[in-house]
Amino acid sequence: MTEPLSPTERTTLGRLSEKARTDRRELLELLDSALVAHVGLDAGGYPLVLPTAYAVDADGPDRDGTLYFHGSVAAKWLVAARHSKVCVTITEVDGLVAARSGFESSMNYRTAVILGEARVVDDPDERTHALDLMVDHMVPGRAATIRRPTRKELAATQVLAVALWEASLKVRTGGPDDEDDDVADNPWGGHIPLYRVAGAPVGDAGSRGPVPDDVLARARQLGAR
């Protein structure tokens, strides 16, 4: 049975614990909608945090599912992450909170923190599956419509996996938490909702014919007109 979020002391929220979420479905929804993860690791005596594309397999081989990320086999940060403890964070900003005081000014957000050891994906079938997932995370269905990776490309690419077991999810919604005196003294407080909206697909110089259905569907899903 899938365990709830925050099963460990390290991923149980302390401050603002009322904003914690324990339903893994909410975590998976955030991981599905976001596009960029930040991977934090020890890069040989100093902390390093780098952005990366990622993908998730909720039914993956690791406990409670698997998050994959990848890069060049020559990338120093990826080499440092192999078999090492990492912290993966994913954040979506949903609004700007315009409070009546600087102390209560904030943002609305959904943010996940995933802790674990970065496992090297050596199995050829799992590596291919993970790379397809990363293509499809950007444009669903795209991996089936484009050229398959060559042996040279696969040899140049390293895939790492992190279990989704030790994770937390924190969510803030709504307006400011202003003090009653501030509400009485200042007539307006609230928030500015933020949305990610795509533009229409733009073909390159070598493009011929109409925009492919998978690309067009993804653009429309993201609000393109």
Contents of the next structure:
Number of protein chains: 2
Amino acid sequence: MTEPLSPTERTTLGRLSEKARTDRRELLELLDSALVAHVGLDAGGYPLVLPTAYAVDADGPDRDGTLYFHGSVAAKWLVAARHSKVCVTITEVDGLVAARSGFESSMNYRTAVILGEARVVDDPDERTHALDLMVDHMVPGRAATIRRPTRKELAATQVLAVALWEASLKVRTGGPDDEDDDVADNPWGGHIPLYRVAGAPVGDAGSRGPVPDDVLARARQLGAR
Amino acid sequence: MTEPLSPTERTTLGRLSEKARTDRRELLELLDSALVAHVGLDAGGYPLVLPTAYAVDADGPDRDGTLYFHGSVAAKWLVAARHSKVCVTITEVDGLVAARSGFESSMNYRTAVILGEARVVDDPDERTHALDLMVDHMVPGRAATIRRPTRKELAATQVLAVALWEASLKVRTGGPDDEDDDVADNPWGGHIPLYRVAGAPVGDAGSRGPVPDDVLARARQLGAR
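Okay, that one was the form predicted on its own. Can I see the form predicted in complex with a further copy of the same chain too?
In what comes next, the whole complex appears, and the chain from above leads the way.
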């Protein structure tokens, strides 16, 4: 939480730099509200991008904090990511910008791009902590209410970590940046805000009794009625 | 629309292959409903993943159809993508799966992974067509209601294309896959459905008069009231 963002040339925005944000709190807010990261790596001569759940520990052991992601030990892409250079990109779409020209048509969004080497998390305590954080990122507080991981499950899971150090954040908000002539010629330009909204929780066939508090609170936080 | 998906080994799912879909229509439906693609490429010794708007022409000139994306001629990552291997990944998050263990905790999602070489679209007619498709992907019908691109705007824009041929689609739906013992021990497991919802369109400072039909229809299609 100490250093501003964009510390290196490759995470310093060239174009549209007015959209760059350097406040680390804004990065953490985006990482908190988004659900999926797109992780890019070299899969052996070609780039591969896969979506994954993730979690953040702003006080984690890596420089400027840690982003964790995980998966099966049998997942080839995760094996390829171990100790390798990765790019973790996290995007929330906030709106459609309906401009008066195609050139100014756009979207409102927040995007974090994090570059780093994927550290393999081997320490048992850190692994458990990271897995709990991932459960709690989806449904806050849930890790404390469900069964603990078994030794077998832990052995079947690999956890990777990336430092939040080499990161950039780009944000677009508001309406179109139309030319004056276009505004004169066309009476309407603007944007359509977009939100993520939850429906009511759906119990599975084995469920009996009420929806637990952690799940209900998460659904309500995401707008379920 | 002829060949099933996953024609090559690297787009054939290894793990969790029960989640693989090979129906090309399902791929096109996802590409139609999603808004942002994450494009991965080799940025010169390290992987880079950036979000971008896109559009699809299922009858486009590339094998099994074409996905287009575009940007400024000054965008370095787009220049790096020209004639290069790229991975275009498109994900929609459909829900949070609240399992009875961390191991089974998951998300519901649809993900398309498209591998290919980014073709530079030079033909003027195809460029204009692709740019119109991109406007219409955000707000259907809008390209016909706004100012046409100028020569200067076209010169400032690069358009890239990727074939929809080497693609995979992975879909998760429904509740958790909990162990019987966990279901016995914990009375509730299930999922929280997630949706993208639009708010009412917001006109910019230059707007006068009603929201145009194309924008209104798109907002309503996305659930605005």
